[in-house]
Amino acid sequence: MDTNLKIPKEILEIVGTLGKAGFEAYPVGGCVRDLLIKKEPKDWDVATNARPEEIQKIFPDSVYENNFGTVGIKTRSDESSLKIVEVTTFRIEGGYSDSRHPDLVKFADNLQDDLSRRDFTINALALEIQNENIRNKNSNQKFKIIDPYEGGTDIKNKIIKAVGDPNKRFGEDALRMLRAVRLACQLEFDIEKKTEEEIRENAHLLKKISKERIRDEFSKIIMTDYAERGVRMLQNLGLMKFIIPELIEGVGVAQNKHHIYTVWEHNVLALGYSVAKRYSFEVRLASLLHDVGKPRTKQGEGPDSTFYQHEYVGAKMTRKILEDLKFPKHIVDYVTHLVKSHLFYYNVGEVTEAGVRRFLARVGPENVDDLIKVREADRIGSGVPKAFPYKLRHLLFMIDKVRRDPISPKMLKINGNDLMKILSIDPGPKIGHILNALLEEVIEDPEKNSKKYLEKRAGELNRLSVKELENLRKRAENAKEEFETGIEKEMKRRHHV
């Protein structure tokens, strides 16, 4: 098969230099696939019959830090994807007793053997560059596609198909099953029937794969434009129970008269909305997991069933899910916070400015935008027509109105050092109790946030014992207005959540 392709000059130089030294060299794998589907490759890989030590001799400014024959060649390119090009010696691999790593890697003498070990036909491709194309670096010349497994045909038919025996391919590296789903989502392809059957048969092998590798493939699926489809595929192929089994608990779990979908369907649709809006990775995860706690909190059946406290149960489950998948702490903490805080009540005319300030103090002003996005996804996943109703717009208006008002001790016109000087007391818990009491008053009335008033009020509070101040703090916590108790509790009862 011949085709007109444009190859970066850095790749032409590497292939040409290896050719002048008497070696074969071919761009291989995903970069060739991407060229054929008219997509700019993110990475370029070159396969050669030169051994690693020979590659290093030809390219002194290179790095070799593995046992798989891959040498990183540094270029002078300004393109990040071309600054280091991986050049790998043709190789064949022995058995995979752990379904993760080859027991033995042997260097091969020909390209055919190298392509035979690859995962899918659309990746078992190589590009033969003729000498005249290397000399004419800026021209679009004809290049020969080496395609022993008809990957080009599968690209035309939009098919993900394993090279050779899919059972063997997945036995070699079980992560390839996740990669099949990821490629199907990224490329809008379907998985070939036999390959699909073997994924179902071998799904259990994912238990042997490190959580970090699973996390990385799953994250790539979530960040595709077809993440909703990807999550459904993971479930249909039996893979999800080895990634996030807690999500499957929602399959077939009916909700109540305010939801037309099951818990599973609701969560997946919420993810789909976040993807369609191109929201961040964290918002997508939170949308998928926001109601993961519902099956474990369900009370009753039928249209009046309830899910009290599901946001708190779901937050605990979310933390465990993400920690098990080895996500970084900042992602674990943030997504957990969004899940925990996603269920809030706001009704125009019922919630005061003080209530909005308490809401901001609880969720953090910096988190409001993403929290609203999760709420939008939650609404669409419930089957309602509007993601952003007047109530949410009014809430944003109120938030903007009070955004500069004090909502934390740091925003008070007085601090702990001031209190110690004014009251002549030593550092201790009493300082924190007094600051919290002052903050409660200022949240109710921001006009009280003046140094004169706070100094006077601090003197009055100082006359109380530590125990009395603790009781004052507890009463303030128990009196959380609007968003926290009272109205919210009533609304949860009324709407069966």
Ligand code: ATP
Given for the second form:
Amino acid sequence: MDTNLKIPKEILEIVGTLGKAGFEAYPVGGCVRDLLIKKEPKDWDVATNARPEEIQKIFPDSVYENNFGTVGIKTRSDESSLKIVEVTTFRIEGGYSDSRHPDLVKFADNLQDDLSRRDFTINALALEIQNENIRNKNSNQKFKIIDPYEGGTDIKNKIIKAVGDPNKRFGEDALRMLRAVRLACQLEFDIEKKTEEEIRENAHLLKKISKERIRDEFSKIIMTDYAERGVRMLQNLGLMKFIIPELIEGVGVAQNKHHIYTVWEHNVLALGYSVAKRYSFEVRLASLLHDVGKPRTKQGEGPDSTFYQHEYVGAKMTRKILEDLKFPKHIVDYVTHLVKSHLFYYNVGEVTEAGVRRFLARVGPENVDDLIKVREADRIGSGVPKAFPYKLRHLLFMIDKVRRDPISPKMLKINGNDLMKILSIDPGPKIGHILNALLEEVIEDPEKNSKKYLEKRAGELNRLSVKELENLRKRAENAKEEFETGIEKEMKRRHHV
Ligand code: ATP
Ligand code: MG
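The form predicted in complex with this ligand is what I need now, so please give it after the form predicted alone.
After this comes the whole thing, all chains and molecules, with the earlier chain placed first.
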């Protein structure tokens, strides 16, 4: 197969330099696949018969930090940003006894062997660049595609098919099963029938794969435009059980008269909405997980079944799911927070400004935009969206109105040091209690946020014991109105959750 292809200058240079030194060198794998699809390759990999030491000698500005034959060569790309091109000595893999890494890496003498170890036919491609093209720095010449497994045909037919016996290939490295789903989502391809059957058979081997590798492939799936399809594929192929088993608890779990979908279907549709809107990774994850707590909190059957506290149970489950997958702490914390806070209720006319301030204080003003996105995904994913945009607009209007109002201790016109000075008390929990009590009052009425008033009020509060101050706080917490009790009252009445 010959075709018109555009290859970056630095790749032509690397291949040319190796050629001049008497070695074979070919762009290989995903970059050749992407060229044929006419998609900009994310990274370029070069395979060569030069050994790592030889590559390093030819390119002094290179790094060799692993034992897998890959040397990183520093280049300047066309945009003159520093880029590392991976040049890897031809390899065949030795035996696999654990489904995750080869027992030893064996260098191979020829390209054919190197292509045979690659996962899918569409990735087992190499590009042969003739020397005269390199000399002329002509990046628009015809190049020869080396394609021993008919990957070109599979690209045309949009098929992902294992190289050789899929059962054996998944036995060697079980991550390939997830790569198949990821590529299907990224490229909008289908998985070939036999390959798919063997994924079903071998799905349990994912148990042996490190959580970090699973996390990375799963994250890539979630960030494609076809993530909804990807999550359904993971479930249909039996892989989801080894990634997020908690999500499967929602399969076949009917909700109540306010939903037409099962919990699983609703979660997946919510993800689909977030993807269609191109929301961030965190919002996509929160959409997928927002109702993960429902199966464990379901009470009763039929149209009047309820799911009390599912957002709290779901938040706990979310934390565990994401920690198990080794996501970084900031992602775990943030997605957990979104799941915990997703169930807010707002009705025009029933919520006071103080209620909106309390809501902002609880969820954090910086998180409100994402929270509303998750709420939207939830609403659209229910399949029977109730009129919300008007309410939503009104809530946004209210948030804007109170955005500058004090809602955190930092925003009070008085701080802990001031308190210690004017009340002549030592550092201790009492200061925090007094500040919290002052904040409660200021959230209720921002006019009270003046130094004069707060000093006077602090003096009065200081006469209370720590116990009495604590009771004050408890009473404030229990005096939940608006958003909080609004949720409970309204949900009991209308949503039956
Ligand atoms: P991406 O678009 O994410 O770069 P890719 O297919 O290029 O996708 P890479 O992880 O960059 O994926 O791998 C480059 C190439 O190495 C692949 O195209 C494939 O030929 C080979 N490869 C990668 N991972 C495996 C694996 N687990 N088993 C076999 N071959 C693999
Ligand atoms: Mg790649």
